[in-house]
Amino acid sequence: MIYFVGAGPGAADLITVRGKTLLEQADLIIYAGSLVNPELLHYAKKTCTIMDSAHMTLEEVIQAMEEAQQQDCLIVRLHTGDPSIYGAIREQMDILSRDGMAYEVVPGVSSFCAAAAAVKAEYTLPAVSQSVIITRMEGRTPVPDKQKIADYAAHHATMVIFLSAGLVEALQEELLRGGYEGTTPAAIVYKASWPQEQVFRCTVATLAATAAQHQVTKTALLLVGDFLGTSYDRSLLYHPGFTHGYRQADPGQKKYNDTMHGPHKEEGR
């Protein structure tokens, strides 16, 4: 069996239990060496063959899988974060399906989750943002029409931007062109969950200058939106004046129109 395993955002202990178990059992591990924390390879048994796909083509990866499967090996294709987000797994799965090779996908913790943890923020806040846009800046890989940064910026939803730390000047221009105010909060999260993790808070207007100041050019996520601010509406879920399937509202409580501010926000989550 071939398993596409999400390695998690970086920290070796943020891989799932299932993913760790498969690493311990694997006869062959093909990992994305440029992004996956090498500490994860310590889970492998001594007899496991380990290959770094950073130096391989798609065809070479598939060939290694096919040869190992012919020997009844357990194969782990280890991708950074969650394989479904910028993991380039579809092209691998299609070839395996065509060739009649069995595989499964094991989800992982995406770096966009680790980035939220790093800035101690919640992406979805009442009256602020109820949608999260995961995207990337157009570079050598084109972006489809109507899915460019400026198109999404017009929604003023939470944005998590991958693979764009080296294009931050053009990114800033696109965010402003799409409709974000220059004062909109932003953050650069470098290597979320890794020992080298760093967070640089800024605004849309100062994204490029902040990245240049701290020499961030890769392995960083760019977060944009008012979810990084201080004001939002209190969640109805735990409001004493709100009835739902598990609790009746307290008639003596005021209705749910509270606005929360930074220091009190934990009270209303």
Second form
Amino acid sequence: MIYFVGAGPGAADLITVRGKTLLEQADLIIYAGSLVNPELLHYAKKTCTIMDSAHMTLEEVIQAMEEAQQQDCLIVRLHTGDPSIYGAIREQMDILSRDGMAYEVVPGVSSFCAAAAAVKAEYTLPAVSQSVIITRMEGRTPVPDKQKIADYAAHHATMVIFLSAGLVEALQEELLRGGYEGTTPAAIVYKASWPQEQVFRCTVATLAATAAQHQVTKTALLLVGDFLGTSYDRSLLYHPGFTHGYRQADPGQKKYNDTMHGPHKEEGR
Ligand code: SAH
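Show the other one: the form predicted in complex with S-adenosyl-L-homocysteine (SAH), since we just had the form predicted on its own.
Now the complete complex, all chains and molecules, led by this one.
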């Protein structure tokens, strides 16, 4: 059996229990060496063969899997974060399906979740944003029409921008062109959950300067939106004036949301 396993965002103890158990049992691990924390490989048994896919083509990865499969090996294809986000797993799964080879996917903690934890933020705040846009700048991989940064910026939803730390100047321009105010809060999260993790808070207008100042050019997420600001409405779910399936409202309480104000987070965390 072949398992596509999400390695988590970096910290070796942020893999799932299921993912760790599979690493312990694997006869072959093919891991994405550019981003997966090599510490995770310590979970492998001594006899396990370990290959770094950073040096391999899709064809070579498939060949290695197929050869191991013929010897009844347990194979783990270890992808950073969650494999469904920029993981290039679809093309592998389609070839394996075509060749009649069995596989399963084990989800992982994506780096966008670790980035929210690093800035201690909630992406979906009542009255601020109820949507999270996961996207990237166009680089050598093209981005389809109507899915450019400026198109999404117009929504003023929470944005998590992957694979773009080397393109921050153009990103900043696109965000402004799409309609974000320069004063909209933003953050650069470098290596979320790794020992080297760093958070740089800024605004849309200072994104490029902040990245340049701290020499961030890769392994970072760019977070943009008013979810990083200070005001939002408290949740209805825990409001004393709100009835739901598990709780009756207190009749003395007004029903509607109250605006909450958090501390300014421009400095530090
Ligand atoms: N499947 C992965 C994403 C792979 S794409 C996931 O779910 O997280 C690689 C990009 O993800 C990097 O260029 C960077 O933008 C982001 N990334 C991956 N790990 C990261 C981390 N620990 N901290 C910040 N960004 C990270």
